[in-house]
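Take a look at this one chain, the form predicted alone, written out in structure tokens.
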Amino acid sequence: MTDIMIYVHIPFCDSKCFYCNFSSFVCGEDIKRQYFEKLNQEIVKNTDKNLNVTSIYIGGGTPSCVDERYIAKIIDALKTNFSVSKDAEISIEANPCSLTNEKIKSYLKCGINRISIGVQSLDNKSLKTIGRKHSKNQAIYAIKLAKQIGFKNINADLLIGIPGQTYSKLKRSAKLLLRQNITHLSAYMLINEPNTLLTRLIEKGGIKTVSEDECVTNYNKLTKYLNKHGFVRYEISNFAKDNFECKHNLGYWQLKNYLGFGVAAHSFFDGFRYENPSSINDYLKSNFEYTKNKLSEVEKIEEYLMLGLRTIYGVDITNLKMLGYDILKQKDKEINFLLKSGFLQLNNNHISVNSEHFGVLNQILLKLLP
């Protein structure tokens, strides 16, 4: 059997955050009903019991904003149409203001075993600045509720670079999250994407941004703080307690096969990338004829390097040779310099970036790409 990961996109939100440029929509119940019917059809069309599903990730959007019965039906459809491993990691994203007792119980009952809560900050002023609808207390309550009902694997998201954010505020949020005994923390740099409300407000001069240098400094301080409390930075933006790394996301970074279902979802299988329509109307009308692109040999090498070096596990030199790239021979001067300078590490036939230098990964990659 071939191992596969599955991503399911739920594009609905109760409201659009000021910084968001993801494929997400505020829609009525009729559109949601049509969408889940179409999603089920797409899953059925791709039925393959010879695919062993090692992880499922339900993302968005805000999966927790829809009726929990929709989620349960999708999980059931996946288990019916694929061979889902008994020890598969099954994750769902949730927002504090839409996560209820009933939903958490339903998620556990249908087999979801990991929950990722979009906290972003535990400073109420910062939450208001970026258009989040929950409060600090709601976020803490949501985590406590998930734990109380039975979730043992809980991630919380934090944003770095929110206008007005100081390291003191950032550390306070992290400290409060660690007190809730979460097992995983994702810390993302806020990017002012074009055509978002936050970017327009910044351009009008109504909001003062945090400088890039300050963001990097704050990230480095946060990394040291989390390390002291048992959280290892195993990927550029992700920290985990021992054995709580996100298996699904690690699969992406290790260039493993995955199927994506839903609007704007992507798939990668046997060297081909597939893309679903990004418009919800186009998706609802589609016959699941995906945009398909085959990666060239050079693109495979580039992706393997760019994704693999995001993690502390790095890339396997033997795998690079199988892809036609003898990196130790073709980039010997660059690698020797990076090793001597402490930017790279070479252990057990693997090249990895010293996690202290994740901030300059792009510059390192420029020296290593073919």
Contents of the next structure:
Amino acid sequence: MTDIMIYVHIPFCDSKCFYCNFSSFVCGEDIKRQYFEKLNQEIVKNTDKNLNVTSIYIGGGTPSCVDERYIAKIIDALKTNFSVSKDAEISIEANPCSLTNEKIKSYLKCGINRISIGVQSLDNKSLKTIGRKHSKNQAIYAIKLAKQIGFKNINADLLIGIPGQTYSKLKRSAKLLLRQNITHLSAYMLINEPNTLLTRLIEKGGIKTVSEDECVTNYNKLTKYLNKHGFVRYEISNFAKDNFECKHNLGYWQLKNYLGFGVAAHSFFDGFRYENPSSINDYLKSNFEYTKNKLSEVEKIEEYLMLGLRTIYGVDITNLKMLGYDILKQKDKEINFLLKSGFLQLNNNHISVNSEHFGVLNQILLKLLP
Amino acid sequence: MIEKQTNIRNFCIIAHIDHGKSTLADRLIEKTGAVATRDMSDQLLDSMDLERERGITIKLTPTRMYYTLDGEDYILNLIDTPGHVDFTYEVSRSLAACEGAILIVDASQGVEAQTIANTYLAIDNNLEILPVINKIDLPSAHVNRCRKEIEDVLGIYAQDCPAISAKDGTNIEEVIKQIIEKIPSPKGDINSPLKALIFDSLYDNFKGAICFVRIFDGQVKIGDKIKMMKTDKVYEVTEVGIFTPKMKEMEILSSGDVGYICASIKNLSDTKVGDTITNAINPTKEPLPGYKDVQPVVFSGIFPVDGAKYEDLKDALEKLKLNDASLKFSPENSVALGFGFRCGFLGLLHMEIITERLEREFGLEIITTAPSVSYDVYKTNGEMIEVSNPSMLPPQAEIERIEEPMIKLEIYTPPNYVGAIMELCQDRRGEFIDMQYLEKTRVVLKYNMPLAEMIYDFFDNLKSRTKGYASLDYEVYGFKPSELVRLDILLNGEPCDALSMIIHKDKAYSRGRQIAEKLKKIIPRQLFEVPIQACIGGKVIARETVSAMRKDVLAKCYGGDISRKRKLLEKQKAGKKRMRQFGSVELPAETFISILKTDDND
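To test you: the structure above is the form predicted alone. What is the structure of the form predicted together with the partner chain?
After this comes the whole thing, all chains and molecules, with the earlier chain placed first.
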């Protein structure tokens, strides 16, 4: 049996947020029906009972905006076509507007045991700025509901750097979330991607952005605040209470095998990386034959470093040596410098980035790459 | 076949930059049918891309044309010349190979600095000067005023000189007619031993070094044994020919001819420009006078961006030197930039052209340091050393005095800019010598000024202050003691040798501050704070800080898509390749030249 993680992409949303440039569409029921049929075909095509599924992640888009029966069917299909482990972590993303009593019950029933709620902020003005359709109270209500009906592992997303957001506003949002006894928190810095409505509004003027430096300062303050309340920043942008780290998320950084189903989904299997078509029409027409790229020896080392250093566990230098890279020897000068100046730590045969310097991970990486 | 020397005319065209030299050359070639019209591309003789793009001529390019006048066939040999002040040296080279010169004057601009300088060069070389007024198609053309100016300023009779438009071809025949009638034919002796002047050379991968020659006496053909008079090296001629302007093989070259000689010469250095070629068996007694060796006046360090390309840079410089004898270079080692070369140039344009050619023709990525002049440093122990690299300046305590090269500067300008120019010259430590009205609308200002002050964006400043109307000419006349100090730039506490400069004491403070501010803008943020300090003799006079980088990473991961992170990392990797590691600080390649471009209002 080979361990595997599965990602399923649900590309639908009820409305597009101002900062989003990801693969998501607002569309009618007909397309949704076709899409889920296709998704089922893709799962069937990849059927392999010898694969032991350790985690499933249903992401989007907004998976909670589609009829819950679609989701149940997908989970069923996965259970039929793969060997889903009993203690598998099964997550779904949801937004406060579309999450209902019925949906939560249905999710729990089909085995979903972790829910990630796209809160982003608990400040009504901030929510409006980025085009979220829910209010602060709706978001709190959604978390309460999920908890009440039975979810024990709840994540909330929080955005940092929303125009107009001060640290005190950010802290207030975090405080309100902690009060709801969430177990996991993802905190992302807002990136003004090209071709998004928010970027266009900023370029037009009138919307004052938060400087990168201020974002980082706020992020570090938030990290300290969350630490104080029992949350550890175990990965660059994720915080969890003890034992609530997202296995699926960690798996990406630990080079675990994963299969991605659905439009724009990515897979990493047996040393090959490949991606599904990013347009929904291409996906619907697809015969699921994709060009797969085998990672070269150097790429393997690079990815191991690039991904591994995103977590506080860092990378194992013995593993690197096995990949043919004796980092302590070959980057002796750089590592010494980084250790001395506090960017890196060397513990137990692992090198890891000091979490307060996660923001400049790439600069550190550039010094460590072969 | 035209055999008689009396039917040959060897001439060049001299002019101020942009007065239409290359365009006239093209029209002459077209009119005499040397090149089929379909092969014409604008500015035929400017063969380098760089020359065509900038509309300037750098290399000498000869061409032979045929013309029939009153039933008599003539050979016209044109040797094109560079127009810019930096290349005066090359101009004098082509002049020595000619009997006459066409002097072009722009009908709207009149006589300019380079017109005068080149005319005197031509007179010094005993050439017959044939003035031509060009650009009469322009609405602002003043042909008669121009004739008067040529007579008043240059003292050359100009009442019957052709008024032409090289652009649209008006009166080109008249120019050809006057070339034949007024320029004397060569007066060599075909029966004397061979005497040929090398006025340029070129390296060809198959033929070896090719000498561009003017035959003064005698003849040369395939199989002849020839001797270079400077080196005494003997070669056997494998090919002789002329320029059409493409190289065309001939049986023989005789006195009066302009052409080329190939003789399986392996090294370009054996075909020294200015040397005389003679027959090895029947040599001439006296070589031709040749040329003065030129001394470079502007120096700069050139380093490969990628340290591994040192050998490539060396090869490229050697190849450039083959047909640019004025380029000087020697190996240099810098703490900040690694191995490279200290190069000497005739001037700033020359430097710019060499660096551009290295980049374009050889595909090299290079870093140039701010240009410097060569100082004479008198040490307290009585020794004198020449310092062209600021980091080589001895400690202050060992210096008795420093002398810097001085120039005589002449600026030609309409009178309304005199104030602005005087202000500029004063600011650049210029010493006012004289001011003369050449005529109502033209003034010449004369200054003595340190050369070092010229090399910091003086041209740009002059152009912007005079809306481009002023032109200038300068020559180095000697050295003068001056209160000079070395300004060092410390990055993260370490002096960066490639950023040091020698500067007048009174200017050191303001420049130090400017540079520190400029560097702050150029040096990207790094993992840690980078202090920038400007120092004189260990004393910090200015300080800026590049604050530490805070964020450079994509945190969000969409459904296992790591390709975005990979892309960002690849981009950052590529950017890093272009960086120079100086201690623990990373510097972009442009850091080193940017300090030169600090202008007054920055």
